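Only one chain is given next, in structure tokens, and it is the form predicted on its own.
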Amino acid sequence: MEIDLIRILCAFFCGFGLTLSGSLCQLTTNNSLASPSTLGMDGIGVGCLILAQTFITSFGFSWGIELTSLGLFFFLFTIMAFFLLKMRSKRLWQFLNLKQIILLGLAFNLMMGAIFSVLQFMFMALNYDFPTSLWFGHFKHAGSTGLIVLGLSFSFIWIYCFRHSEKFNFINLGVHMAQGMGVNVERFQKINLLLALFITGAIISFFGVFSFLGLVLPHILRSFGIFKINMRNEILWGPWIGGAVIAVVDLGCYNFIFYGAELPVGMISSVIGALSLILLSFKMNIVRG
């Protein structure tokens, strides 16, 4: 078996992204279908890099389409933090309500996807370079740069959730709960959302997409006693666990090798989530009955 321990660590940061973006968006918003996939972060970050690949056959840039989309989104990201930390409202929801936001982001993705398809098209008909493999994450280009960069900016964020950790606790028993223990609850919300977009266009940058995994790996690990009465242990711990396992998923794929193919771990792991969440559905249905 070989081990390409820079990749593993890439992957290890995905994981850890992931799992920990998916349980911000859920447990600020007390609502088990709020991920960024279903929030339409997704779609922000597979814009910077149709923009990026645009800028790149445009304009000859030489950073390389991952720091190309990474600066982007930074500079996109940063307006977004400006712009919502700044906005005073009663609430953060104070136009649309969570189901609408969600449908809203869904269709943002959807629209996002069908962009990238039709300019997919273009670049190939044109014989340009497009990339096509960032649809599916994977890590075959795992380099030192995005370890870098996700492993301090994670390891920061990480941090600052350990601080904090208590008030998802409050944050799950109800906005006046938190209110009343002292939880600035409209500035928490705000900070947590910006941090899980902020992770998520940051491996979308280095390693494509990795559909719905920030909304399953939450779900899995609550289906364990340990992370389902206390929400501070998921998003202390939670991450790690996630890592783990997205580090091994690509350790299978690197190993296997179809017909001179390796297989996008995003493609396997997704798969597998899917999977998952349909057993653990199934599961509690049967509980409840």
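Quantities reported herein were computed from a predicted structural model and do not represent experimental measurements. Residue numbers count along the first chain shown, from 1. Here the rigid core means the biggest group of C-alpha atoms that line up within 1.5 Å when the two forms are laid on top of each other. Compared with the form predicted together with the partner chain:
- A displacement of 2 angstroms or greater separates the C-alpha positions of Ser269 between these two forms, with the rigid core held in common.
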Second form
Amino acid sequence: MEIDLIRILCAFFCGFGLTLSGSLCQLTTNNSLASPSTLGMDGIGVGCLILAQTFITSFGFSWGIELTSLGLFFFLFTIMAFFLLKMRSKRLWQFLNLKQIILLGLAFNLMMGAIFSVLQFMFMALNYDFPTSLWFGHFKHAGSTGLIVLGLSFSFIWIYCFRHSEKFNFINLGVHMAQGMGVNVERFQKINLLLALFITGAIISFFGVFSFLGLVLPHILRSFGIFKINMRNEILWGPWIGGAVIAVVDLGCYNFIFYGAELPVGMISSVIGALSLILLSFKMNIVRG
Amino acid sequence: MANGAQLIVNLHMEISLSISEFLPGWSFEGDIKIDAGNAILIHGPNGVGKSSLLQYFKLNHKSLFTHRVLRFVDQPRLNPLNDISLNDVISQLSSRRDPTQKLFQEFYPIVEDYASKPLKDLSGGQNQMCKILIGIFLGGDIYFFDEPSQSLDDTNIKNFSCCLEGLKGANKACVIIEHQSGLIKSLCQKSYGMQREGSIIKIKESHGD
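Having seen the form predicted on its own, the form predicted together with the partner chain:
Shown next: the complete complex, the earlier chain at its head.
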């Protein structure tokens, strides 16, 4: 069995980040169907990839698609963060309580997917390069740049979560209970969502789309003892397990070639994640019924 | 105020509020007197802003209630993402427990039957009792209850009334928004009515209510 250490570490950090971002999305919205995939965060990352390729093709940027996409995403992220953190309207913020935001997020992702397909067709017809392979995330081109960016940024995010870990248990009981405990709920929710968005955008810039991993992994974690009743544990230690899972899955993809082709991890996650979303929706309807 | 002079901590607060924008398009005027060992009732028509008043207290408690610990029992049910139960919550919050608060042990038997069940699987009334017990566990100087009798059956309304008497006996102040239960209303020493006059929401002490 061959082992590429940088690739394994990149896969680990992707799993780590997506698990954490999924838990942050679900906790913040108090909705177990929330994830970067269902809230439209994947779409934003893909949009930056598309823009990056357009810039490279049109203006001859020499940074490479990863760094160009990351730069564009960071610019967009900064604007969104500034707007969101300064936004004061309580009515506008109540969108967090609406279930429709998940439908909107999915619709936005579908729209970005359609745009991706159209541009892919046009670019290839005109014999230009297009990052087709990034539609399903993979680690074939994992390098030290991605490892350093993800490793450093996710470490800082984890440290933030560690410092505020008690608040996650309070938020889990409800926003009103958390407010009563002295948590600035609105600001905490906004920061959590921005962190989830940052994680998603950074991963997509380097490695592509891993649909529904952020949805499925937190649910899997919550079926185990120490994560079942303690949201703090899920936020702090769950990502380490999520990272290990994805590293192992990618190790399998790397070493077991299917008729000469390597199966991307993102393709596996899309199939399993979409099925899981259907089963979860079904289960929630049964519980409510 | 019978207990006031005998207490180690004598809480007597008069809160005078005149908020230029309380809710969008509405301002608020009023005075509320809160005394330790007493319960006050806040009543008014639906949509007048009673819960919003509590929300205002919650968000501005540092300026309004200096050096007082406030405890809120709100309307929304506890609906955690995971399978946490009341016992798990108590365990996680143990570092925040009020060590002087003995009421929790006294009233825990009320919820003992379902204290190990996931909160999200409890009925509305059971969930409500868990919220009340969590508030008692954490302790505080002033308790705010927003429609505590919602979803409660007659037995649990009596249980809550006993909790209320226990809190008053422990020199806590209680502020209660209540529509339904005559029993809970009868335990309040003062009553304040909220009503809209034009674009102003006013709160005034009412008598004989």
